[in-house]
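Form predicted on its own, single chain, as structure tokens, below.
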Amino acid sequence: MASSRVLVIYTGGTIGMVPVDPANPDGTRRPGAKEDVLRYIPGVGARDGIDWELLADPSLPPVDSSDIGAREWLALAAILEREYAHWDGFVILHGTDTMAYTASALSFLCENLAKPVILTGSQTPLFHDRTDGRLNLIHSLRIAGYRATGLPLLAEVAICFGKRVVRGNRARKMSTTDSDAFDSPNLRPLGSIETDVFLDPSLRTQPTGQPFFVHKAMSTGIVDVTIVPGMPAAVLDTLLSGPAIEGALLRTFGQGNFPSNPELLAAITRAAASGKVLVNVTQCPRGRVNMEQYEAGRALADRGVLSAADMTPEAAYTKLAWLLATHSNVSSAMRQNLRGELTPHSSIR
């Protein structure tokens, strides 16, 4: 049987949490160290012929995932670039709260990815006797260690959690407690997990054959604004007009509809005229933005607001952050399907 080498990168999150007070395991928890993780997973992957190592990199001290952002995404991408030639695949242990953001960010930062990068975590820590973390890690190792397990090559960033394998830039956290915490609202899962892992060959991303590299920059000048009924125009204007703001997500109603309030529309006009890139994302978990359907959406299109189509907010946010830092024609690239993150309109039936 073939063997496979997998690097497991530990960033913190629930899977590695330990009690602040060891005498009170149900009390407040903090991110554990590398040794805390290894204590609870001896022998994992050995029966599958997977040779793996756990990396806790100095550039990424273990944290609650609510503390992860662009700096950590760039550090993770740099680790992948540094280690890429030495491993068949990668597993990233990550907290659930921002896992979809990190998976999306890595999908854009990694160019010509030809190996699995699988994010996973847990709803209960490894030290807990009912943890879901051990199985999530086992299944993720099986996908990343495809040479040993015989699974198809999944040459992209994905999330393996509970009974689903989903494309990283299509994923959303849907529950704070369910073991199947992640779903892919606008694209069926890449795979499912029952007694074993099953991957859908029809959804696999084909490697480009070009050399792998990672991008080195992301913008942090993006604001994410949820539009609510009766929103004061002064609030929207303040959020969009800051000098550090380069772009914004507008989480609008339904298919991308926006209030007809002239003052709110004036705030949009001013922001667009000042060069800020505005992207229309629906608040609905499923479906896509269509600003041509209603006048309430057309008003935004007429002011230069871009459609996120059926991208998740997490994908739209990280894609915009990446494009603003690396591309000259952000508006054009934002509309393109670059990593499987959106469904081209012509493909909709």
Contents of the next structure:
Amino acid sequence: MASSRVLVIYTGGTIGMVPVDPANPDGTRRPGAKEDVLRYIPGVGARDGIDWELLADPSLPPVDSSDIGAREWLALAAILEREYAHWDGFVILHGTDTMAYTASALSFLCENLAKPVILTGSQTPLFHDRTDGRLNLIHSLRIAGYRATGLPLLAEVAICFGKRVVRGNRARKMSTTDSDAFDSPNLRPLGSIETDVFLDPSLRTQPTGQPFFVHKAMSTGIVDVTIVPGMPAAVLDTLLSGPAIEGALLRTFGQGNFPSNPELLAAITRAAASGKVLVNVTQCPRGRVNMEQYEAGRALADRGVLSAADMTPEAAYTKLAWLLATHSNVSSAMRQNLRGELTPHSSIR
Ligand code: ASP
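Cool, the form predicted on its own is there; where's the form predicted together with aspartic acid (ASP)?
Up next: the whole complex, starting with the chain shown before.
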């Protein structure tokens, strides 16, 4: 049997959490250390011939994923770049709360990725006898250690959690408690976990064959604005006009519709005229933005607001953050399908 080398990068999250009060295992939890993770997973992967190591990198102390943002996404990408040549694949242990953001960010930061980068975590910690973390880790290792397990190469950033394997930049956390916490509402899962891991060959990403590298910058000047019925223009204006703001997600109604209030529309015109990149993301969990369908959407398109098409808010946010820091033509790149994050209009039947 062939063997496979996998680097498991520990960033924190429930999977590695321990009780603050050891006498109360169901009480408040805090991120545990690398040793707390290792204690509960001896022998995992050995049967499959997977030779793995757990890395707790000094640049990423274990945290609740509420504390993971652009700095940590760049640090993770830098670790992948540093370690890339030495491993067949990567598993990232991460809190579930912001896992979809990190998976999206890494998908954009990694250029010419040709190895699996699988994020996983759990709803119940490894120390707990009802943990889902152990199986999530085993299944993720099976995908990342494809050379040993014979699974097809998944050359992209994905989330393996519960019964599903989903594209990282299509993923959303759908439940605070369900062990199938993630789904990809606008794309079928890349795979499923049944008696074993099954990966759908029709959704496979083809590696470019070009050298792997990672991007080194992301903007943090993006505001994410949920449009609410009857929103006063002064509120929107305040959110969009800050000097640190480079771009905004506008979470609109239905297919990308926005109130007709002229003062609200004037706030959009002002923000666009001052060079801010505005992106229209629907509040609906499924479906896509189509600003041609209604006058209420057309008004935004006429003011230069870009469509997020069927991107998740997490993908739209991280794509915009990446493009603003690294690309000169943000508007055109935002519309393109760069990492499988959106369905081009032309391919909808
Ligand atoms: N608060 C935790 C985190 O995201 C939740 C989890 O991991 O499930 O780090």
